[in-house]
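As structure tokens, one chain now follows by itself in the form predicted alone.
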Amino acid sequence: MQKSTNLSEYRKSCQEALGDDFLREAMDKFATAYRANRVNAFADMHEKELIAEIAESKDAAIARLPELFEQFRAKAEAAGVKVHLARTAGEANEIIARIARDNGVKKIVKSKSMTAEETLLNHALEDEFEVVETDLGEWIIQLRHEGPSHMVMPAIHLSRHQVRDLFSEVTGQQQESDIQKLVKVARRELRRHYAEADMGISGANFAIAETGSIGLVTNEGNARLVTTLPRVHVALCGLDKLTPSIHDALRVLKALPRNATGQALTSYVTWITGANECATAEGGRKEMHVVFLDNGRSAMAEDPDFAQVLRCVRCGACANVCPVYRLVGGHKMGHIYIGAIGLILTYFFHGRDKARNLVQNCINCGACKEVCAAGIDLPRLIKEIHSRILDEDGHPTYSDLLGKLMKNRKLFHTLLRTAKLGQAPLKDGEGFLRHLPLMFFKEHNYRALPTIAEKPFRDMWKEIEPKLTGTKLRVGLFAGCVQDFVYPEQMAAAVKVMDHGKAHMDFPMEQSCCGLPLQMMGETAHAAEVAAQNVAALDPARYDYIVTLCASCASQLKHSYPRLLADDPAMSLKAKQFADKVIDFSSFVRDVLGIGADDFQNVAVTTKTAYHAPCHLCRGLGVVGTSQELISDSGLDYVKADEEDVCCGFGGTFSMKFPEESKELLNKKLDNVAKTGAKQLLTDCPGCVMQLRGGARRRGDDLQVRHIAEALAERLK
């Protein structure tokens, strides 16, 4: 659980997790295996079509929650089940405690339920009843008095040696660290609790309205014992688990185990309709209750932006692929709910004081959105939560000032030009700062930072602007602030390549930063003002394409601008037209201009060249393989590094707020490149160049890091 009261405390807690070697090793192994297993599990089906169908059916159900609840209640009560609706977590706990008291319950066995974690059910019951978790992972963390560190694998943060010591203490006998023997110990210890328990508490993955049935998906079979042996069964589930039909549930079931653990099938699926026979119960029939938890879900269902959060099927995949979760684990990357969805749910279910620091620990790589079984736009919603929290708490002075500065293009650019003069004593002659300015701390010294360029691209433009005749396309160039003022040579190289393809280019001087840094800081209003400036500067009516060399800028221009300007009657249509014409450099060069092998020198280069796929290119824009094909077509010796598409750790303002995590991600990336033997590393994003080049420089790696445009320009005939 999150107890940090400010970002500094939260950072320190994350640093403690970074120092846990076992946690890091376990997370690495799991993350690597999961990626491969998930690909194999979905190999025989159309994953994206299935996700779209799930999203559509869940949205339809979310819009009918009151109706589905009444339908479920009527069917379930007809089958002998007592149905309850709890408005709050406390009310749900009280209902369950009352059921236990009314039935003379002394011992309760539980199967895994994230909803019960949400309500802190064990805390509410344990003073009055004996409560025993029966899922192996949940039992382990209950014995350790911890919360889960993963929604599906709650004890993933522990080693078998730690479990051995724990079981030795619990049983009073020295246990071995062999996993199978530890499982047998747990099975033996738990069996008697099943037999002695008066009440079983389960969750429910599905609540089928048409039949009044609940569905449970497990891997250990303990839920069947929990729901079968005791004379009283209580199922606790969120209203979002209501689904119209068994068909809808089975559709989700296709994706759930594949997304959760990379399994094609789960071990157990249990369907329960009505209070079934029970020899030990009075009258020979079990007493069954279903407690639905609202806890803000009904209000969320009516929110046009956040209703999609209720699509979540609790597979935990957003944590499985999150590079930050992989570093620090679920106890730091969540409160009760874990991973990207946890950052959002924490705000709604547990309050902004618990979410305030968490939402800033998102690197915005888009990996969670890519694998979400319900197609939830998690990165965007996390940014929106951050913005809401700032609106409620008040914006920090530095954040507000930066927003005001960046929306004033002339002032912002003047500051950058002034910084060029001020950096003179700090330059090392190779494009880096020798020493970090005092505003930075030593933890940022893991990468060398670049200097501001002598001449920004906007000042070079008139000198290098091609004078073409017979051109075939009108292109607006969007530089972004990094390539305009730090790496103008990347833009110059791109102009050479696109000139070769006979594009007619224009560089409007009124353009400014894309505004992504502002959105990452929660300054949505300022980001919208910057967006309006750029749409006005690059009027989409004047161009066939708007090309940018920055994948992050491209994703921001294409996906965020229409939303940011949706409520501006003067700009909303222009923003959509603008977004439609935005394209990344590599796709434009290969797919639109048709530049290929025949355009490059017919001399192969033996220097091995690796590629880093920027998050906002491969996931944000869905461009996969294009740049690698260009590299090979140009005659360079392309070699693929492990986890080529995993984040480099930059993430804009993320690397400033969480330098320790950024450093770890950077080193992992450079280590993977080093294993290939590559001497050159190319990418499609100036931010990634800054991170990777600065890191390689600081490590002393024999590696040249460049934008792909620079390499292609050199190889043209």
Second form
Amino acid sequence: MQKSTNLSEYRKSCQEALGDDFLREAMDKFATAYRANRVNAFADMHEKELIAEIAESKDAAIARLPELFEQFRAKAEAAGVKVHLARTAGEANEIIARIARDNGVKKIVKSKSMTAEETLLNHALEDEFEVVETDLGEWIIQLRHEGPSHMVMPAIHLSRHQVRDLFSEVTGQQQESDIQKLVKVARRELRRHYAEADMGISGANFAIAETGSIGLVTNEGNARLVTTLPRVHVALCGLDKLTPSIHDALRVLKALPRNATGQALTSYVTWITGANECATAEGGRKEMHVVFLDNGRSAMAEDPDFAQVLRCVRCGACANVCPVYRLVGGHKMGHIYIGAIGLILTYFFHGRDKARNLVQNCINCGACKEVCAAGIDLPRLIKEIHSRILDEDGHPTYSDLLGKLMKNRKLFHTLLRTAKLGQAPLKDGEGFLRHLPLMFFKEHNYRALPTIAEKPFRDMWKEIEPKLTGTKLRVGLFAGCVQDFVYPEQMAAAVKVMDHGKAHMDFPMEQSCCGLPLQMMGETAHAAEVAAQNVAALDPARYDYIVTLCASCASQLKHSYPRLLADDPAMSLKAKQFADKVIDFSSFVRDVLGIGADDFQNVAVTTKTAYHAPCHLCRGLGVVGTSQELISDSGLDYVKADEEDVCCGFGGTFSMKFPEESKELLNKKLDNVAKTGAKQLLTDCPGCVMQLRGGARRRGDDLQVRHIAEALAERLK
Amino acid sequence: MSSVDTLVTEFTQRAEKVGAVVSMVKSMSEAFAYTVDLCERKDACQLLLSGCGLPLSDAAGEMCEARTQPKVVAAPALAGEEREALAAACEAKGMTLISDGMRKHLAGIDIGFTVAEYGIAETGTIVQNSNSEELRLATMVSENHVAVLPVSRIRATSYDVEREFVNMVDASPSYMAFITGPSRTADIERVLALGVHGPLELHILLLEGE
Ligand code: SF4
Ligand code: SF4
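What I would like now is the form predicted together with its partner chain, since the data block earlier showed the form predicted alone; can you produce it?
After this comes the whole thing, all chains and molecules, with the earlier chain placed first.
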């Protein structure tokens, strides 16, 4: 749960988690195992099609929630079930307490329900009733008075020894640290609670309108006992669980367990319709209630941006693959809901005070979006929430100022040129700053920072612009700030490679920063103005392609511009055309210009070369394997490092706000590269170069980090 | 291979992968013999690690002591000649066959015996009608669940049983279950443990013919 009142407190609590060795090791093991299991689970499926179908059917359902609710209600009531609708979390808890009171309930057993976690139901009931969680992980955290640290595995942060101590205390008997035995102790201890309970509370993964049934997905089977033995059954579920038909539920079931735990299906899926047989209930029929929780869901369903959040099937995959979750665990990367979706839901269900710090702890790597069972554009929505919070709270002076500065290209560029003069005494002669400028803290010292180049790319352009010979394609070059002002040599190398492929290049001087840093800081309005300037500078009508060497710029230009400018009647069409023409350097060189083995010198090089796949290239643009093929074609000895496509920890402003996390990610990356024995590391993004080169330098690694364009340019015939 | 054979093969592979034991039987009497034999071979609950031998709180320990001594098989859905046949087989080995009164056996029974409605090959799942509370409990508090599944009822995917399934679900009240392997958890250090609340073993007997 989030208790931090400001970013620095939050950062400190994340640091503590970083220092928890058990957690770190458990999370690392889990992250690697999960990736492999998931790949196997989807091996013989059309994963992307399935996810698209789920997204589409969920959207259709979200658009008619009130109607589905009425249909469900009519069906369920005809089958003897009482259906309730709670507007708020408190109301839901009150309804459930009232049902318990009306039925003379003393003891309640629960099966796992994230919705009950959302409403903090246990807290509301515990004073009056004895409440026992029966899902093993939930029981453990209930006994420890904690919240879940994962949506599917709530106790993943705990070791067997901690569970042993806990169970020893609970049973009054010394237990062993043998997991099989601990599980059996829980089996026997909990069995008695089922037998004694008067009421069972469950969640529902589905509320099926066509039949008035609920569907429950579990592995342990505790939901079957919870819904069978006690005489009263209450199911609590969010309105978003309304599902038109069994078919829709079966479809979700094809993805949910595979995505959650790599299982084809969980051990149990339980479908309950109507008040079933129950020997201890009056008249031999169960007293059954379904409580639907709104808690802002109806309003979300009508929001064009955020309705898709309601597609979530709570598989937890977005946490499983998140590099930040892997570092700090669910108690830090979430409030009650965990991981990427947790950052978003916290804002809607628990308010912006809980969400304010959380939403900044996303590096925007896109790993969550890539695996989401419901195809939710999670990273974008996280940024969007950050932006909304700033709009509500007021923008901090620095980020607003930066926004205003970046909007004014001339001023911004003049400032960069002036900064170059100021850094002169700090330069070490190898392109790094000797020590950190004043605005940095010592925590930022895990990577050496580059100096601003003597001459920006824009000043070189006139000299290096290739003469037009037998040209075929008109190309607009987009440099981005880092390559323009820090690493112009990367641009110059790319120009050489593209000239070899006979592209006709143009570099319009009016272009500026792509605006991604502004969006990362939640400055959406400023980002839109910058976008408009760039679209005007590189008028898509003049080019066949707009090429950039920066994966982050590319994904910003391609995916964000059309959205940022959608409401600007003068620009929206241009922005779409512009986006259509944006392409990354490697894809352009290999797929469009057709540069391959024949274009490179015929002498093989023995130095091993590893590659880092930038998040915004492999996931943002879906370009996978292209750069690696180019590296091999160029005669370099390419070696694949482990977790080649996991984030390097740069994330622009993220690395400023959370330097400790950035450092950990960087170290993991460099360790994996070191294991290959590579002496050269190539990538497709100047931001990644800055992070990786600065990190390698600080660590003293014998590793040359470069943009792929530089290596290719050297190898041309 | 005929399409039935393909389905049987896939079903078997998938079910075994998640820890179910799958065998072919030619008749119900063969299924009964299997059940009694399994019950005879299986250890009493202490040794089966269902937890009775472990240090428990006093309240939980008392419940264990309430367990009846002769081994118990529950087959709530069997009737008529079939029930008599299984009862006789049990009796011959000193076991008790029960059809109801499951609530008196919440500490656990040895075997729950059922006949499943459908099988789903893609996931190795049985579709178990559990409308009867006795049956529901028999499939949960038993240490081993033995389910007979007629081969003719195996379908390729969940969509292929959808029509029949919707009818079963819609006939309210109803309580249906997809069961895929035994009860499992990985909640402690992500280590797999079977039999956390329900059966420690699931045996599926594929019944040939109609
Ligand atoms: S974008 Fe990356 S860092 Fe952000 S929530 Fe998703 S996986 Fe985590
Ligand atoms: S957002 Fe997507 S990946 Fe995350 S829990 Fe929901 S469905 Fe699963």
